[in-house]
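One chain follows as structure tokens, the form predicted on its own.
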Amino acid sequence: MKPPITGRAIVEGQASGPALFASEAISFLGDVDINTGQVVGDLPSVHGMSVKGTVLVFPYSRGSAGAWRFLYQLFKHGNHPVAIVTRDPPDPSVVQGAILAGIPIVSDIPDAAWGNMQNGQMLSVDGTAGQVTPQDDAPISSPPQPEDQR
């Protein structure tokens, strides 16, 4: 197991899953279909992929004060990411939705570590300690796709 990457604890809790690495900022209001978990926004790096069961990694959030409701609805439909990792602190609405849904968030990942996480790599997120641990022993796999989630 690689040493943990230490960031800032935003929402407490622990979760593990395959990384879904988005190069673009994400808005939960309009970029993700709450009924499927599929990314439908204009986000070339993850368009058509599902956030369901993933550790969703993206540089920063964008959106509105209603983002909390869409993140919470993803949870209620069972299509939510298991954890969120961001380079910059997420907006308060995303934090509010994550608290309601019990989705741990770690932010302020150091720039040096940002490029070392790979799509599909198993990550363990400790939102209480503010740590993200890449799992060396786990094979890199593709994040789950909509057809895999039936």
Second form
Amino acid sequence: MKPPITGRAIVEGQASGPALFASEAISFLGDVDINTGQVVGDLPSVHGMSVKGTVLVFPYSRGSAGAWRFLYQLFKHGNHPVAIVTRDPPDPSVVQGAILAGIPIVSDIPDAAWGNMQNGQMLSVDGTAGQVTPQDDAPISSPPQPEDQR
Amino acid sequence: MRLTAAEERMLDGGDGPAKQKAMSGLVQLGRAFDAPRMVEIGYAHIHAGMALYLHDVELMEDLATMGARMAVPSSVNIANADTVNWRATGAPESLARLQQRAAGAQHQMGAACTFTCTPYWAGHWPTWNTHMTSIESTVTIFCNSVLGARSNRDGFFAVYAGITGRYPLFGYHLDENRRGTHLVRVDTPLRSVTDYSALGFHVGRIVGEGVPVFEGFTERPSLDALDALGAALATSGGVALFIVPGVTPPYATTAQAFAGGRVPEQAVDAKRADLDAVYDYFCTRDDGVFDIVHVGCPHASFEEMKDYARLIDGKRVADGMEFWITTSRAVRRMAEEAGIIRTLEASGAKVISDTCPISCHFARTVSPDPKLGVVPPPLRSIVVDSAKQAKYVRDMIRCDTLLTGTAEAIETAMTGRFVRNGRAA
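Mind giving me the form predicted in complex with its partner chain, seeing as the form predicted on its own was just shown?
Everything in the complex follows now, all chains and molecules, and the chain you saw is the first one.
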């Protein structure tokens, strides 16, 4: 197992799943169909793919105060991502929806690790510790860190 | 995060399971945003429990059953049905009954069932420096920018804040985030409340989550104009606070609105052509085919209800035309007693409270519980006088829109022919 990537703990809990990597910002209000889990918004990197059961990885959330509701509805329809990983901290509304739905979130993933993430790679997300751990030998890397920061 | 003894007791369950659940969520939210502590809030505008969404009403019922009670004055946001007069909107009784169940939970929790996106017109009027929370972005921006209260753009956790009387200290609760980021130079006289809506939409697209500071108004904007401006800024951008020096507490001058008095040299321009572009952007169907003319977004104030009656001026809604006026139940009651509702309804208008087109027609994009029997209405296009309504009608109920001024929208309803902005007789 690869060493964990350390980010920032946003929403607590643990979950594992295949990564779905979006290179664009996501708005839960409108970009994902709650009935199917499919990405229907204008996100070329993941358009038409399903977020269901994935670790959804995206750079940042596009603002909407209603985002919590759609994340919660994805959960109620059984079409939710099992965890969320972001580069920048997501909006308060996304955080509130994820806490309601029990979806762990880790943000502030270091740039070096960000560039190496791939679709389909199995990731374990620990939102309590703020860590993302790749589960196989796919090329994901964590930047070298001094011992005292571990 | 540093908690007081009272907050620790809530978190540990000493004050019951509802406060424990609420405080636990708020502590997680606070940690995520590096809040050093909680603040005591004075007001909460909370979730209605949306009947169209799967198990959403149960979210409120579960809290009420767990013993949740509002620790601070609380109002309730817009709902998915007019809970009294749902037939006027074509909603099935099952939907209205489910929405009424949510009201039962609200009553149990001690929240005032305002069912509106403009609770301030119903008397919920937080004052300067009151920390508060709101699930509705229009309420957040009005209370921050017009009243000088302190609110973030919240989601469901507005309920948790209401239950505990606490909110984590971050975002717009802090002085440092309540300063201007963009100077906006308004370079055209604003002729109607809808012009303020178009201005807000234009500026929100440019400033994103910034704090725009407005210069160049030829007169002090009315409360209705400020409401329209904020609603649109919060729709096209993530704006939570705008500053009009001399209006927004505590800023008397433009220099005071910027940290250190450093006014940006570059300004965002707002010219007549920019406003016209917003009207054009939301006229997505130009063949004159429309099913509903709608005014009252955000929910109309008493003053706006008077305006509508004056503009209708004894005329009748054109044959085959639906004309909707949406407002809160509180304003409706006042307008009823003033004889205004009689005048409006005599024209053939439908006065609808608790909901609005974007809230009651979500069935097009949300999957309501099949047992409710909600059928999406066959809408082709809606004429609106609000950029906020236009954006969500287009994006969420996936219906074409025609945006025009209030006077023009009413003339459209009375003649059956779409009247473009600026062309009112």
